[in-house]
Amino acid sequence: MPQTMKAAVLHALRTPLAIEQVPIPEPGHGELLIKVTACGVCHSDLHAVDGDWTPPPVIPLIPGHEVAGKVAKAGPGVTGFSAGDDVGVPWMYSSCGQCEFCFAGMETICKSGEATGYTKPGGYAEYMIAPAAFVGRLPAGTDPYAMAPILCAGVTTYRGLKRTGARPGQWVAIVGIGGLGHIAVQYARAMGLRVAAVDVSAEKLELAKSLGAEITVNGADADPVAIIQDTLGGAHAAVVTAVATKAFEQAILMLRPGGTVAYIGLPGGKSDEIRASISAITNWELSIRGSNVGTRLDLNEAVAFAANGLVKATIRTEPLERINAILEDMRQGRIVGRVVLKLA
């Protein structure tokens, strides 16, 4: 094994990533060294690079948290993994396992949790370290490029849909048909839900329609609230994967009485606030729920949907050297589906 690896490194917020050679890390107790094959590029990576969130990421940083690869080496104390196993690494790098939230199966909100590609080095590199207890197992022979987005976009939207409590046959509005949203449409359909897709891009709405959305609404041309209320009497649930403040505010208004909206997208910066009618929320008993990535159980379930062919990300692959151009395309909203980096 070589002693150094290629990686994309962020040395200062709001600056281009540097492609350079860095030492290959050595796995410690309970850790795996993973040879990265593929890493999806998520909008959260852009937030990290641009310093949109508080607290900011740990610098220097190797971003990336949609990682598919193979076990290269197991550290001391690791059982159940062997070299060559297909694995995935999600955003949730670890949790403490001892707090009230971890005990309650809510490890995604553990206050001591670490994040892959934010507080810990991620997958924009040829190798990375991850705790074996939080590494996802992928079926042998799985296409790593197709599976990489499931490790974040997949598990995140799947959990968001679960948290709305929507039942088969009910309507869910997917607001934002980007890297997460186009996958959310598929999970919703696989879960027996009927989908209304909302975006401001005709191209993205065409993708949503091809993936099973029965209703598509272009918010640039029409009022999505009026259309969904007039056509459906309101949605039973909504999932917001967009990052525009208006999308979050409109999603509440799309609900029918007793409906629930799950917020997934993260605007960051000064736009991280919404205005909502307290009386409408109270009188119609509406619910607003946050949904933060997914637990290990959510991850296993989300992977199973994809492995069984029920969900498939629309992707294009790019070399690591193009990461800065890819991030700029993301800033400008030019990406349809998901970009996945080829590391192997």
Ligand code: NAD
The other form holds:
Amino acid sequence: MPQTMKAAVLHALRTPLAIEQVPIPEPGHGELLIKVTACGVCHSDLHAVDGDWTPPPVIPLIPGHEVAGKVAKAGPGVTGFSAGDDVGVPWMYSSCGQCEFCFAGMETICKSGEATGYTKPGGYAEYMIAPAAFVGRLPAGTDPYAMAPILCAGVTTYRGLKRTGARPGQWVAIVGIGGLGHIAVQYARAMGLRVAAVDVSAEKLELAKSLGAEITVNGADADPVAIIQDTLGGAHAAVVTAVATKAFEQAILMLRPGGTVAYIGLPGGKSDEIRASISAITNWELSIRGSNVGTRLDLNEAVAFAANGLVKATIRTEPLERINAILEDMRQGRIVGRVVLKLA
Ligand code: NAD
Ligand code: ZN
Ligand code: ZN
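Having displayed the form predicted on its own, please output the structure of the form predicted in complex with this ligand.
And the full complex, kicking off with our chain again.
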């Protein structure tokens, strides 16, 4: 086993990642050392690099939280995992397991949680550490490159859709058809929902249509609120993955009376605040719910959809050395589907 590994490291906010050799970490009690095969590039990684959120990430940082790989070594006290097992690492690196939220099966809102590739080193590296209790099990033989985006984009949109309470046959507006949104369209279809897709890019809307969206609206040259109200009488549910304040404001107004919107996107910084109509929310009994990644149960369910072929990320693989150009493409909104880094 080598002593060092290749990793992409952020040394200061808003600077390019450096490709470096760093020591391979040693798994502690209850931890796994994972040989990373694939790591998706999520817009949250770009928010981390750009310092969009408070608090900022722990620096120096190895980003990356859409990891598919294999167990290289189990630390002391680990049971149920062996070297070579297929595993995935999500954003939720850990939660405390002892607070009221963890007890209630709401570990996604544990105040003592750690985040992969934000407060802990992530998967833009050949190896990484993760607590065995929070690692996702992937069925043997799954395509690690197609599976990697399920570890964040998949589980997050799956939970977001569940949190709208939408039932089969109802309409859901997916607002933002990026890495998360194009997967959200597929979960929605697999859950029996009808999809209206909204983005500001014709190419992304083409992808949404090919994945089963019945209605597509380009917010760059049409008013998505008017179109969804006029054609559907409003959507029963909406899920917002766009990185633009306006989309969050519009999504409330896309709902039909009694509808629920799940907020997923996190524009951060100056874009973190919305204006909304109190009377619309009150009179039409609308619900606005936040949705933060997913629990371990959500992850198992989200992986099962993908393993059964119901959901498949549209990906382009790239070497780690290309990461700064990929992040710039994401900043400019040029990525269709998801870019997955090929580590092995
Ligand atoms: P992405 O860059 O791949 O996709 C964003 C999409 O939003 C793009 O397709 C873009 O064209 C579209 N968009 C921009 N402005 C729009 C507008 N006005 N109307 C409609 N669409 C618009 O990003 P991603 O990786 O899919 O991540 C999306 C967001 O979700 C990020 O803010 C990310 O941090 C956040 N996120 C949140 C969670 C969570 O748990 N809540 C988890 C993962 C990611
Ligand atoms: Zn993510
Ligand atoms: Zn907790």
